[in-house]
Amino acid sequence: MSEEWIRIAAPATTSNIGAGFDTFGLAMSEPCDIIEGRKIDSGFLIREISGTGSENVPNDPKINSVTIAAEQVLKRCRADFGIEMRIKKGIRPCSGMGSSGASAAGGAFLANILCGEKLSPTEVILCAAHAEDVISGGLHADNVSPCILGGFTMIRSYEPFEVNRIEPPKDLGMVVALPDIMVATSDARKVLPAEVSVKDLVFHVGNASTLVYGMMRGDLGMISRSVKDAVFEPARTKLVPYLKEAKKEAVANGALVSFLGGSGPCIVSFYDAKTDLGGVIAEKVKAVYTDNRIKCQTWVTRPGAGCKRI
């Protein structure tokens, strides 16, 4: 049962975004993973894994997020075939840019196409989130949701699961800096506090609510004022050297706000895309790391669409 290969682009994402831990997510225009697949008689076969960080990606289908997610789709659709796959990583693992989420989302999205798109977007997200649970040891859909739906997403509830989407402001520019530091999601979760104070809870509710309102209004100022985190980023700061210095440089050179992307170590800065400050912000943040003999890759990008067939 050999058919034409299908190719899917699955974009990088940033999650948490201030007070929205495990709730908010935002798709980027770049970079992305490329997932290719075609039907085979049965089972799963990963033919090839290439790209950035590919040496750290397992080729065993039982522990690869692409195939774990795809298998969930086939089970839900009661499919009578398997899938042969090729994976090209454009998003480095342990980056805080939704690397495993993009792979999971791409695998689920591709499998759903092969099944005749029987599943709803929400069902595809749940299949991808299952893979995230297996890989990182915790069910979270804040990366796979924007990766599949695109734009800015908010998870209202996990039980029952409900996700909503907002189209981000057209002028919302993003600078992403990725220092050559590895932070595994599972490790980043270990440093989080088990409880938070009522004061911090109130702070988070206020800022999370206003961030959503800012996204709906297209108000960059309101968005930047609302990207605040009193709990999770402070707990993870010690995992990312020079984080405070990088954020300070970004804001000093035109960023509206700068924050730890996902579990880190990437640093995301929002800026007004009507200006040409993206390149300057990227260079200044990069210099914080290169001056300290740490390599750093940057992207000047914008919010993007979700998974798509290419």
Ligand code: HSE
Second form
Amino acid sequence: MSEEWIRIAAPATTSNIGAGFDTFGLAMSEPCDIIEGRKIDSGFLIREISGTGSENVPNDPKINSVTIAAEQVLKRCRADFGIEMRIKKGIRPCSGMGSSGASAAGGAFLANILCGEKLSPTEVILCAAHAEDVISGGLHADNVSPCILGGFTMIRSYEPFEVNRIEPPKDLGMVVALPDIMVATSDARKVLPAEVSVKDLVFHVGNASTLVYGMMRGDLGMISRSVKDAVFEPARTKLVPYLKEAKKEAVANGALVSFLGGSGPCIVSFYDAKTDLGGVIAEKVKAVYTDNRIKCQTWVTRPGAGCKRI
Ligand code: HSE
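Okay, that was the form predicted on its own. Show me the form predicted together with this ligand next.
Up next: the whole complex, starting with the chain shown before.
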């Protein structure tokens, strides 16, 4: 069987966004993973893995998030073929930028196209979330949801699964800084408290609901005031050197708010994209790390679309 290759761009995402641990997610315009695949008679084959951090991505289909997610799709569709894949990582693993989520979502999205798009977007998300569960040791769909649907997503419930999407404001600018530090999501989940207080619960409900309202109204001030986390980011601060200094520097240079992206170590800052402050914020946050002899990569980006065929 010699089939045509198809090619998918799967975007980076940020999750949690303050009070929305494991529920909120936001797709970015860049960077993205590129997943290519074509039908083969049976089984899964990873022909090539390249790009940033690819040396840490396993090429065994049983433990690679692209193929685990794609296999779920083929099972649900009762497909009678396999898939050969090529993976180009644009999102470094262990970054907090939804690297494994993008690979999983890209793999599931691609497999669904090969199956004639039999599955709904929610089913594709569930297949990708299964891969996240296997890889990171916890069922969380807050990266794969925006990676499939684009924009800002909120998971109301995991069982039964319900996710909804809002188009974020057009002038919501994002600066993402990724220091050269590796934090595996599985490790970042081990430092979390098992219980939260009623006081913190009240604080999170208030901020989470107001953040959603801010997204709906397109109100950057309301969004930024509501990116607050009393529980998860504080527990993870010890895993990310200079996090407090980097956030402070971002805000001192015009960011509306700055926070730990997902499980870290990336630092995400929101700013008003009607200004040209993105480049300055990126430079200043980067300098916090380079001044301490830690390399740091930055992106000045915006919310973006979900997986697409390119
Ligand atoms: N919500 C997950 C966590 C996302 O914070 O552990 C990981 O990127």
